[in-house]
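A single chain comes next, written as C-alpha cells; it is the form predicted on its own.
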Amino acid sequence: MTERGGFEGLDSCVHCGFCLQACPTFLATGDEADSPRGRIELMRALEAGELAPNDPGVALHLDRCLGCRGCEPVCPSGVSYGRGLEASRALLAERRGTPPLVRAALAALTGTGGDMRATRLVYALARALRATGVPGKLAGWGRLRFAFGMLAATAPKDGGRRWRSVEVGGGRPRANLHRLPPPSMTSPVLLFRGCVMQGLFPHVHAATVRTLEVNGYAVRDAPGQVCCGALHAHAGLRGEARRLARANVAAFGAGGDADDAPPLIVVNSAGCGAMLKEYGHLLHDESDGVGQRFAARVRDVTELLAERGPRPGAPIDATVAYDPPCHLLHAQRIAAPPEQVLRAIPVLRVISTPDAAQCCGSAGLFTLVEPEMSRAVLQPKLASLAQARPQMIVTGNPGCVMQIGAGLAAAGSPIAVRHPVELLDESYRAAGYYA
C-alpha cells in the first residue's frame, strides 16, 4: 500500500468487461454502476475529487457492492479491486461517518475497544435462544425472520439422523482405519478463534482441533487474540482494523527468522483468513514488516489438512454440495484443499452446482444493511441447490453457513449446511480415531 491508500490497485483496469458476468450485483440489477467496471469509475472519481463522498450515487453503488472479489480472478489486468473498495469505503466513512446500525452490529459481534465482555453476553444469549429451537420455527424471508433463520443455521448438526456411516455394506466389512499408524511428525499450530466463530461455532473449533491432531498437528491457543478486523475494514473503519491487527500480531507473535520459525496460524473462517493474510498490506508502515511476516504464517484449516493427506476416515453414505466461500476461493485463491478434505471420506458423493462460485449474499454485515440485494443474490444459488437436491451443503465460512442456511429454511428446505471439518470429524469418529 502507498500513500494513495489502496486506490493504486485500480490503475490497471482497462474497462475490458470480463468482470461483468462474475459480479453478482450486476447480474441481479443489470446496472453498469453495480458492476466492478462501473464502480471503479466511481472510485477513481472519488479519489480525484470529481465526485463528493456525500454524492448519493456514489454511496448507493459502493454500498451495494458485496466485496466478494469474484471479479479479481477473471481480470486479465490484475486489478486489486478489493483494496480499492476498502480505500473508497475508508474515505466515505471518514467524510460521512458510519451508520448507527453498522456501529451497533460491530459492537455486538466483535466487542468495543478490545472489551469482549458485552459481546460474550450477546453470544451467550444467542446460544440460549438457539437451544430453545424457536429461531428455526420462526425462520422466514422478513428481516427479523431471516435473522432467526441465520441463528438457527449456526446450531451443531447431527448428520447421523440424515445419513449413515457405512459399517458393513455388500458383504464388505469396514476397513480397520483406526489401525493406521499415527503421523510420524507432529507440528505445532496456533488456532485463530475469532469472534463469530468462537461465539456461535465453537463446535467447528472443536472439530478443527480433533481433525488436525489426527493428521499430526498439535493445536495450541494464543491468549490475547481479538477479532480479525475484517468487518471493520469492510465498513471503512481502517483505523479500528489496524488496532485489532496490532493486537493479534502481539498475541500470536510477529514471527522470527528461518532458524526460529514460529508456529503457523490455522483459521477455519474464510473471511478471517482472507483478512489475516492482508495484515502485510494493512500494517504496511509498521517496523520490520511484522504484518507481512504474520500474514505469511496464516493457513486455512483445509490447507493444513490437505498438506498431510488428509488421513482417510470411515465411509459416509451421503450426497453433499460444496459451495466455496468467496473469501476462500476469490480472495485467498484456495480451491482444491476443501475438496481434498471431502475426498478423504470414502463413499461420500460431492457435487457442484453451476453457480457455486457466485456469492451467497452474506458478505459480512451486507445481509443486515442491504437485505434486498442480499436476498436477490441468494435466490439463484437456492434455485440451483433445489435442482441438485443434495442432502447437505458444505462451506467454510460462518456467514455463508448462516446465509445459505437461513435461505433454505425460509424456502422450507430441510437441507443442513455444515463446515467441511465437521463432516471429516464425523468420519474420523466413526473410524475410531478418537477412541
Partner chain sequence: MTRDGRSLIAALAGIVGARHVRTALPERITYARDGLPTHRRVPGVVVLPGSRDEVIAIVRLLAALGVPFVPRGAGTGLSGGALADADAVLVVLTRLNRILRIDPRNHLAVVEPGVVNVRLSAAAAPDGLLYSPDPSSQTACTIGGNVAENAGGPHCLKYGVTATHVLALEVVLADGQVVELGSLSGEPWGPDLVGLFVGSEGNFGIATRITVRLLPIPRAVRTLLADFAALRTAGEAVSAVIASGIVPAALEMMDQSCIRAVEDSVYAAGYPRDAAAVLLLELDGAQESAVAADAETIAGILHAHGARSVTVAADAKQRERLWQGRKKAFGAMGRLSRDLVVQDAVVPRSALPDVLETIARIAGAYGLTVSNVFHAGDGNLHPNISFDGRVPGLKARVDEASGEIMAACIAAGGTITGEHGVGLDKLRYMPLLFDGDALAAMRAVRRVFDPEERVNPGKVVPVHACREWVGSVNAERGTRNARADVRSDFRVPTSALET
Given for the second form:
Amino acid sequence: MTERGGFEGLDSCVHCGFCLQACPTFLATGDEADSPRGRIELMRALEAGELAPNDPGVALHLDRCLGCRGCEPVCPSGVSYGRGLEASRALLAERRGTPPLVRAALAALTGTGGDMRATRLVYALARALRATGVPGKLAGWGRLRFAFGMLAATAPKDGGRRWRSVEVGGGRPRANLHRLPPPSMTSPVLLFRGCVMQGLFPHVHAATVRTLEVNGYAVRDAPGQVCCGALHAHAGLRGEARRLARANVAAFGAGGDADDAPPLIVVNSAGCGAMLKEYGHLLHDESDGVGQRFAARVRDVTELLAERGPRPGAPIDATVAYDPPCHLLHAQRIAAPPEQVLRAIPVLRVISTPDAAQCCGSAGLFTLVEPEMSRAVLQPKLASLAQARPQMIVTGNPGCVMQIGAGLAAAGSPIAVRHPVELLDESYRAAGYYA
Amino acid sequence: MTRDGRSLIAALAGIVGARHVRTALPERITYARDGLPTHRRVPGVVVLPGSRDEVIAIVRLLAALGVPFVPRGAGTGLSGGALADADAVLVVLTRLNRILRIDPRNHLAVVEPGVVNVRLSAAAAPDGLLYSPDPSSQTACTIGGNVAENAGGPHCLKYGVTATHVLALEVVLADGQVVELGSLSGEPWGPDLVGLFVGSEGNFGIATRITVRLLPIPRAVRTLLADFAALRTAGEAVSAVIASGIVPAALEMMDQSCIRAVEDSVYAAGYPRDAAAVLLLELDGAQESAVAADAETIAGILHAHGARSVTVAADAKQRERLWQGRKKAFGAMGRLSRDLVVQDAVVPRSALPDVLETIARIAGAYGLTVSNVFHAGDGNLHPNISFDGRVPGLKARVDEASGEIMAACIAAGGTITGEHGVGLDKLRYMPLLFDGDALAAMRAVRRVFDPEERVNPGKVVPVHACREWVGSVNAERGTRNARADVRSDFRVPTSALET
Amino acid sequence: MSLVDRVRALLGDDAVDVAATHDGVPRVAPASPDAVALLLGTAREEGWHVRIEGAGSWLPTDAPVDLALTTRRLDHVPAIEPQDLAATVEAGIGCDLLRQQLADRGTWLALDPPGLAGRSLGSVVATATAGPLRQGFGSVRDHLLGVTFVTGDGRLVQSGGRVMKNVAGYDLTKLAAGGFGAFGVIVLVHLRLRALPRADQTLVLEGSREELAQVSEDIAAAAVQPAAHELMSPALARRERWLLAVRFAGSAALVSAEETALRAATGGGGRFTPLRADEAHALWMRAAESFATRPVTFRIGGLPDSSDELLDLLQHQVGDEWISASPGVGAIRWGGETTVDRLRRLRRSLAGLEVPLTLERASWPVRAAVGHFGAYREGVGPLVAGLRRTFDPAEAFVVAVEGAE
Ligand SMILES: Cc1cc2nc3c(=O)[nH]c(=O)nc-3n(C[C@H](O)[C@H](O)[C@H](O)COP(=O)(O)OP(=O)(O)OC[C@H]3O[C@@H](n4cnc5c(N)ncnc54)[C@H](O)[C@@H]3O)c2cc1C
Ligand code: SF4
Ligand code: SF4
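Would you mind giving the form predicted together with the partner chain, to go alongside the form predicted on its own above?
Whole complex next, starting from this chain.
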C-alpha cells in the first residue's frame, strides 16, 4: 500500500468536468455529488479530515458510486479515480463497519473466511432453483424479483432456438476446413475460476477452455485459488482483499517449470480481471513486487484469443449487440479484443448502441445494495437496446450478464445475454472443431 | 440553521421534491468550485429543478424571501462565476436537459439550458447540421452556461462566438417574471436584449429556454498541423495567415509544455514533442476544390514562416485525434502540477509574437512555468501557470505574475477576458480596462434586470470601482432602490446605484 | 444666454450651424467625442431635447427638438489594422469614404446597408440596417468589436474593444447597435474587417416571384454558400420581372467553385446570367439607394420557410413594389408609401406570426405614431424603459422607439 493509500491518485484532478457526462450516476441524477468530480471533492475532504467518514452525506454519494471507472478513460489528467475510491471506502468501512447486507452477500457469494463449503451449497441451491425455471417466470423490478431475474440470466442458453447456424459452401465437411494446432505449439495458461463464475457460469469456463484450446492454448488448473477479492476491496475491506490476493499469488505462483517464465493467467470475468491486474497496487508493500509480477501475467480471455486471430468458426446468422463491461473497457482499457473475437464468427452482425460504453448498473454488489440507483443507471441502456433490437447481447462479465438479463426479463424482453466465448464456442462446435 | 433557513428548505422541497434539495455539508461542498479550482465558496443550499416551471417557482419564492441565488450549469466555468455564498441558493440546471425542437428547414434548435453543448450537435447531425460554438469543454458544459459566458471555441474564428448563434431566449428575471427576448429569426423585437443577455454571467436572470442557429456541417474539411522551433515564429505565422485574407475555421496554438502534457495523456494526438509550438489549423467550406486550394496556400504560408513541417490529417479519425488533443489540453495540465491558474487575455493578433515573449519573460522572472494553449486566430491567449499551492508564498507570486501578464496584454491593446468571463476571478482587473463611468453603466444596466442585485451577487462588476450613476436624478424621483426591502412584484427599475 | 450662445461658448463658434436645418433647429457638430459629452452634459442640465443626426441622408431630420447633434465632424479614422483585420473609426464617417480607405489597405467591411453612399457609419450601427450581405456575413452586430457612446447625460461609455473577442463586462455594444440612438450617441466604432475579396461575382435570374422562390429553395438545399442571395421586386431591380441576385465573394477558387455549384443546384445550363463588375455594382448600389428615396422603409424578420407567405402578406396589406428579401435568412426589407393605420395593422398581423417589424425610416409623425419597434412583448417594456432611463435620465434624446399605440 502506498503512503497515502491511493488518495494520491486524485491529486491531478483540475476540476475540468470532462468526466461528468461519462458518469452514469451523474447522468441519472444531474447532481454534482453523484459525479466523479464531486466525489473526488468528497474524497479529498475525507483525506484532509475536513469531512468525517461517518458523515452520512459522504457515505450516501460514495456508496452510490458504481466503481465502473467510466470516469477514468475520459480524464485528460489521468486521475486514478478507482484507487482513490478504494482508499476512501477503506476509510468508510473502518469507521462505520461493513453493512450487514454486504457482509451476508460476501459470505454467501465468495466464502469469506476461506470456508467454501457454505458457498458451494449456496451455488448448488441456486443452480437447482434456476433449473426449475421458476426464477425466470418471477423476474420483475422489485428487489427480490430482480434477483430472480439475475439468477435466471445465468442459465446456459443454447442459441439454437433463436437463430440458425448457416451452412457454408453447400455443406462441405466442416472438419476439413479447420485443423487444430499441433500440441507442440500450444502455450500453457492457468484458468482463474473465481466464485460467481465457478458457481453459476461453469458453462462459460467450459467454453473458455475449449475455445482457447482451438487457438493453441493448453488450459490448466491452479489448485488452491480463491476469490479475487474485488467485492471486498470495493466494500472497503482491504485487509480481506489483501489476504485473498496473497492466497492467489501463492496458488498461481510457480505454475510452470521452474526455470521457465510462469504461464499466463486467463480470466473470463472482467471484474475479476480488473482486480487481479490491481494486485500490484494492492500488494504494493509485499516483498519484491510479487503483486506486480502476478498482475503482469493476467489476461482476459478475449485478449488471448485475439492474439491468435482467433481462428474463424462457422457462421452464425444473428445480430448481436456488444456491451463492453466497464471493468474491461474502462478499468483494463480492453476495447478491440472482444470485437475481434466476435468477428471470427462469419455472418454475425455486431452492433453497438450509442451508450454501450456506459455502465449497466451492476457493479458487483451495487445492484443489491443500491437498487434504486442501479436501476436508474440501467434504464437508458435498456431503452437504447430496445431501439436497436439485437437478437442477443454479448458481454464479458458475470455481473453485467445478470444485470442486463434481469432488466430485459423485467421489461418483458426475450433477448438473451451471453458471454462472447460462449458464442465463439457455439460457432466452433458448428464448425466441427470439437468433433 | 435558522428557522428561516428551514422554512426556505421546506418551501424549496415543496417545489422540487426533497431529494432535489441538497443541504448536507458534504453535498454542498461538491458545489464549492467550478472549473477554476482556485476559488471556493460553499453554497447555503443547492436546488436542482427538473423543469422550467420549477425554476420559475423557485425564483418567485426566493424573490418573495429576498434570498440571493446563483444559476449553475455544468460548473465548468473558468472564472468562479457559478459559485454561491452561504447566504445564497445555488440553482443547478443540469436536469433541464431536453432538446425541445430541431427545425432542419430553418436551421434552428430550441433547447433547455442544461443541454450539454456536444449533445445538440449530435442530435442535429442526422439533419446535416451542427451547433457551431465549440468550447473545448463542449463535452461537459451546458448551453445555458455558454450563453451566460458568451463562450467561444476554436471554430468561432470563422463562425463567431455564442452571441452570433443565439436567436431568442426565455428568461426568468430576478423577481420571477418570465420574459421572451428575441425572435426565431434573430431580429429583435426592440433593442437587442438577447445580445445584451448573452455574456451577462447570470446577472440578468436565468435562461430557461434557448433558441440557437444551426449551421450545415461543412462538406469539405482540411486539418493541418504545423510545428515550429520557436514560439515567436509560430506567432508570426499566425499573423501571416490572418493577413492572407483566408479565414480558417480554426487556428489554435499549443506550446511545448502543453504538447507534452497532452502527449502523456489518453488523448495523445501525435504532436511532435520536440516542437516549441504547434499550430492546429482547419479550413472548411461547402466546396471541396476551394478548400483544397486554400489549404495549399496556407501550407505555403506556414512553410514560408518557418514551419518545420506541415501535415494534413489523412482522414476523419486523425482529424478527430488532433482535435481531441487540443480540446483536452487544459484538462491535461493537471499532469504538470497540483494547481493551475488560468488566464484568458485577448490581444490584437499582430501583437502575438511580442506578447508571447513578454509572457515568457515575466514567467521566467518569477520562476514559474507557463503553458500556452489558445485560440491564436482570435488572439485569445490562455497562458496557464502551473504551481503547487502547498509551497508557501508561491500562490502570491503566481498572482503577482498573473497581474503583470494581464497588464502587458492590456498595454498591447488587449482585454482581460475573451471567453471565460469576469466572474470572481477577474474582478480585480476590471478597473484596469474600464473607467468608473463604464463600470457604473454596467452596474446600472444590471440593476434594470435585477434591481436588488440578487442574482449571482458580487460577480462581474467591481462595485467599489463604479462611479456614482445619476444619483441626483433618482433622488428627485424618489425611486432610490433599497437593497434590504424585498418585494416580489416587479418594479420598474431605476438607474440608482448605492454609494 | 440663448441655447446657441451657450453651445458656442462651450464648443466654439464653428460647432454650430443655425440656418442649416429646414426646421430651423440649430445643428451642432461637435468635433470630438469629448465635445459630444460636454454638449450632452449641458443638455441635461438645461433640459434641452436633442435629436441625433449623421449625414442626414437616412432618417428624416425632423424630430421636434431644441437642437440637432450631428456626428458629421466625427469622421476620423484613428486606425485601420490590415494585419489584425480590425479598424477603429469615428461614427460620423460616411460609408463610402470608409469603404475607400479600407480598400486602400486591402480590407473590407462586409456590410452593404440600404441608403445613400455617404450614409454615416454611426447611423448604420444605430439602426442595425444590414443589407443583402447579411446572408453570408451576418447582421450589423456581427461586425462590431466595440463601440464608445455618449449617454444622454454626457457620459462617455466604452464597451468592447479592438480585439476579436471580449467578454469583459456586459455587452453594451449590443444595446448601441440597433438602439436607434435611444441609449446614446455612438461616437467611436471598432470594426471587424475581412480581406478585400479577390473575386466578387454576381449572377442574376429574372422570373416570376414563384419561379424564383423555387430556385431559392434549390439554392438553400444545395451546398451553395453565397455572400448575398437576394430577391428583388421589379421596381427595385429596374427589370420587367422579379430578380434573383446571387453574389459570391472570396478567393477566385471559391467563387468559381460556388458558381459551378449554383448552376448544378439550379438546373445547370445558362439560367443565371453573370454580371460584369460595373453592372453588379450598379445593381447593388441602386437597390440600396432606392430605399432612401421612399417615404417609409421597414424590415421584418421571418424564417426561410415563411418567406413566401410573408411576401404575400406584404403584397396584400401594403403592396410589394419595393422589396428586397433574403430568402436564405428570412429577412425582408420593404420601401414605399403607406399609412400609420396600415403599418399598425401589418405589425399586428406579423406579431400573430411571431415576426417582428422594425420601422427603419419614416417621417416624424409616422415614427411617433408607429414607433421603430411598436409594442413590446410582455415584460420587455419595463426593461427597455429602465434601460432608457439609465442612459438618458433626463430624456434628452427624442427618439420614437415605441409607438404611441
Ligand atoms: C477544460 C475546459 C475548457 C474550456 N474551454 C473553453 C473554451 O474553449 N471556450 C470558452 O468560452 N470557455 C471554455 N471553458 C469555460 C467554460 O466551459 C464555459 O464558460 C462554459 O460556457 C461554462 O458552461 P457551464 O455549463 O459549465 O456553466 P457554469 O460554469 O455552471 O456557469 C457559468 C456561468 O453561467 C451562469 N449560468 C449557467 N447557466 C445559466 C443559465 N441557464 N442562465 C443564466 N446564467 C447561467 C452561472 O451563473 C455562471 O455565472 C472551458 C472550461 C474548461 C474546464
Ligand atoms: S476529468 Fe479528470 S481532471 Fe477533470 S474533473 Fe474529472 S477527474 Fe478531475
Ligand atoms: S466510477 Fe463510475 S459511477 Fe463512480 S464516479 Fe466514476 S463514472 Fe461515476
